[in-house]
Structures are given as C-alpha cells and as structure tokens.
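Okay, so here's just one chain, in structure tokens, the form predicted on its own.
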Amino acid sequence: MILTLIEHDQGVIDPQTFGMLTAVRGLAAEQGGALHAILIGADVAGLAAGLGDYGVTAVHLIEQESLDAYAPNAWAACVVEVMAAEKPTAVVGVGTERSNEVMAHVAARTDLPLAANCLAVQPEDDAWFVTRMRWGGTLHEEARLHGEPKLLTIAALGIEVETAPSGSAPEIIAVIPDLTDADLLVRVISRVEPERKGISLTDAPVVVSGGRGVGSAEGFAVLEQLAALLNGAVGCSRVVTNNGWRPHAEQIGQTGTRVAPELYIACGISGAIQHWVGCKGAKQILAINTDAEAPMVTKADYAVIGDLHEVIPALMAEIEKLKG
C-alpha cells in the first residue's frame, strides 16, 4: 500500500495534488497494492469523497479541533501515527512548499531519508531509482531512494491529471492522533491575503510576462491588455520587480511563482536560468525579445524577434479580427 499525504487549504484540495495522486496511481498498481491518502484538519470529511475519482481507495480522516489551521509538526505526527499503523510500502506528498517541509519532518521523526521534488520514480528491490530536481530545477540528480518504507514527494506541476477508469467513494478510516501541546506549538494564527484583480497566476491559462525590455511600469499597460483579450494573468521578471515597476506577489521564477499554463508569452525576458525554472512548465512558450540570441528565444516554442511594443498591438489587432 502507498499513503498518500493531501494538501488542503481552506477547504479547497491543491491543485497539484491530484497530479500527485496521477502519478502514484501507476506506482501502486505495479507495486500490486492499493493507493491510501491521509487527510488532516478540523472540518475536512467533504473532501474525502472526491479522491476515489484519482484512484484513492481509502482515506485515514484525522478530524481534530486543533487541526483548523496548518501545524506543520502535528501534520507530521498524524501522519507517522498512520504509518505506524498501517505499515506502508511509501508515504508520498505533493512537491510544494508545505508538503516538502511535512515531510521532511516526517523523515526527521521516523530516521528515514526523503526524496523530494521526484520527477520519475523506479521501484527496484531494495531501493528506488529516482530522478529529481535539484538547485530549483537547474539540475536533475538521479539517485537510489533506500528505507522502510520509502519517502518522497512528486513534482506535479505540469502533470497532465487523469481520473481513475473506475472511481469509487473511498473507505473513511477514522483516526484519532495523540498529538501534544509541543506539536502544535508552530501554526498558522492569522493571514494577511494580498490584494487580487481577476485570475491568478496559478490558475491562468495564459500568462502575459514581461521583463527588463518592457522598459517601465508605464510599458506594462500593453501586456494587461493582452491578457485581459486572452483571459490570462500578467507576470514579471525578477529584475521588474527590483525596479519596482511590479509587485513582487507576480513575479515567476525561482524565488517567485512557477507556473504552468497553456501558454506563456514572455515579452522583453532574456531567460535567465531562475526565470526559466519559474516558467519551463508551461505548454507553449512565445518569446517576444529584438535579441534573437537571449536564451528565452532559443528555449522557447515560438519567437518573434522584434520590438514588444510594436508586435503586441500588432498580435491584438490580429486576435480582435479573429474574435470578430
């Protein structure tokens, strides 16, 4: 059996976890055993239903007043109470900030190593081959996985997510944790929401990026038109940001957001390796840049060597005809 871990949030699953729960499902089916998932909070049993769509075939509910916001060190105590019990073949979690720092509390409780941000994942003998990412996406180790049972998390962004050919509601295992006052001495207590106008990055199906080239915060009006004409989201360079000209909350990149649309056009960016890991999951890129040798043109999809200025009125008035 795998046990799965659920990344939840305001009640609402992570996207990404499904991309997760994808992915293992061929994991356990070749391991010949059924697929679990462990699901933390103070009011989470409505989520529980939904996760036989993805193969999940029983889900070990920990219900618990104390649970209502994020505790990463009694999230990690719930789920070593689970894996005490149950005995798994590997405890699996989602590649995003919180599940990775869960789990890697999980390692730090049970003495096992941890394998995070796995790209493909091998099972073999007595250890697992398995390829992740490393220094933020830059590099890609590959490596044998060992202990009892096996650690990790998936990097599901970009995961394309396919439902189970057969889902069916999954068996509700009730647990009760034995957490203590030391678990749950870290936790959220408050939030301060950023101010948001239409689509998020993450869930963008185009997004619109501009970078040094867009030459001022004045230059970006032409790539908000854009987006709003293709019902996308405005993104930015690290370097746009440091001039001040947008919020840090849309810069993509390695200290900033990862996205994965449909598209991504990236206006005036050269490409530099940490925007290209923030970016490199979308499905098409278009680079817009008058440098036809900036590493964001020879990586991407499509290009347009020329001047942004001119080519996005240009591409808008072309997208205006076919909208009629």
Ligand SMILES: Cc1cc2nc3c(=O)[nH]c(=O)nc-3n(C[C@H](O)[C@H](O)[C@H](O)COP(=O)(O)OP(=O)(O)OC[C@H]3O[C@@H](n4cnc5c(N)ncnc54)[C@H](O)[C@@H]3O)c2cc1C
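Could you give the coordinates for the form predicted in complex with the ligand, as opposed to the form predicted on its own above?
What comes next is one chain alone, with no partners or other molecules.
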C-alpha cells in the first residue's frame, strides 16, 4: 500500500495534490498495492469522498479540534502513527512548501531518508530509483532512495491531473492520534491577509519584468506605466531586489515567485537559469535587451534588440496612439 498525504488549507485541497495522486496511482497499481490517503485537520471529513475520483480506496481520517490550525509537527506525528499501524511501502506527499515540511518532520521522527521533489520514481527491490529536482528544476538528480518505507514528495506542477475510471467513495478509517503538547507547539496562531494592491503577479495576464538593465529604482517608472496600460503586474530579477530597487515580493525565479502569464516582457534581464525557472511557464516571452546574444533573447519567443529606455516609451506611445 502507498500512503499519500493530502494537503489542504482552509477547507480546500491543494490542487497539486491531485497531480501527485495521478502520478502515485500508477505506482501503486504497478506494485499491486492499494492507494490510501491521510487527511488531517479539525473539520476535513467532507474532503474525503472526492478522493475516490483519484483512485484513493481508503482514507485515514484524523479529525481533532486541536488540529484546527496547521501544525507541521503534529501532522507528522499523525502520519507516523498511521505508518506504524498500516506498514505502507511508501509515504508520499506533494512537493509544496507545506508537504515538504511535513514529510521532513516525518523523516526526522523516523530517522528515514526523504527524497524531495521527485519527477520520476521507479520502485526496485531494495532502494528505489528516483529522479528529483535540483536548482529549482534546472538540474535533475538521479538517486537511490533507501529506507523502509520510502519517503518522498512529488513535484506535481507539470503533471496533468487525471481522474480514475471507477471512482467510488473510499473507505473511511477514523484514527485518533496520540498528540503531545510538544507536537502541537509549533502551530499557526494567527493569519494576516495578503496585502493586495493592484493585480497580483500570479494572476496578471502580462508581467512586465525588469533587470539590471533598468539601471535604478526610478527606472522602473516606465515599466509600471507599461504594466498599467496592459493590465499587468511588475516583476524583477534578483539583482534588482538585491540593489533595493524593488521589493522581494516582485522577484521572479528560483528564490522568488514563479509566474505563468500570457505574456512575460523581460526588460534588461540576461536570463540566468535561476530567473528562467520563474518565467518559463509564460505562454509567450518577449525580451527587450541590448545584447542579441543574451540567453533571455535566444530563449524567448520574441525579442527586440535595443535600449529598454528607448523601446518602452516608444511602445507606450504606439499603444496610446492605438487607443486614440
């Protein structure tokens, strides 16, 4: 049996979880084993039934008032308890910040190895052969994962979600965990809504992004104007945040935000791999750069070779002309 961790927040299952279930379902079938899930929280029973659509045949349901706020170590304690009782061959989470965190707690509690952000998993007799993401996915590592059971998370962003043909409601197995105060020590005590000003980076159809080539904090004024004209948001490279020209919340890339707009306009950005992983999800990329050889230019769909300080104002004037 493979046990999967269902990630959810405020009553909604994280959509990437279904990608993980899609991937792991095949793995469980190959091994002739069942696909189980573990659902942890204060009021989560309602989320269980839908998991049948993704091939889950049994849900270990842990519902307890003390679990109303996310508490990573307590979640891990629950997983370890179900592991001990059910002896799965593997415990699998999704490669998100939260599930990676919970699975690392599980690994630490059981002194087992953990492979985070796996792209491919091949069960073998002893060690499993995994391919996992490094450098935010720009480099892959092939590795042997030891230990019993196998602990891993699946990088699910690129997985196309498929439902299972005979999706009947899973069996519900209620579990009452034995949680200590120490397990519950680290928990969310309050939340602050995200500050919303204008359209968010991840929702914007257009991201106008600036790099070192913009030259200064003031230089971003034209990028802001262009973004406003296109109902877009402003992004930037790490050089820009390191220089204090823009806040880190706008940084695109491995250690920033990943965006997937209709159009990504990269102004004065060279296209280092750590930046590229953040914008490659865009449907179209337009690079504006003085250097025709810059990787951002050669990897983009469209490019304009030139000084962004001339190109962007000319573009805005042309748009204004069109709008009359």
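Numbering follows the first chain given and starts at 1. From a predicted model like this one, the values you see are computed outputs, not experimental measurements. Throughout, rigid core stands for the largest set of C-alpha atoms superposing within 1.5 Å between the two forms.
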- Query: Aligning on the rigid core, do we see the C-alpha of Asp183 shift 2 angstroms or more between the two forms?
  - Reply: no
- Per-residue C-alpha change between the two forms, Pro313, threshold 2 Å, rigid core fit: yes
- Item | CA of Val82, rigid core aligned, shift of 2 Å or more between the two forms | no
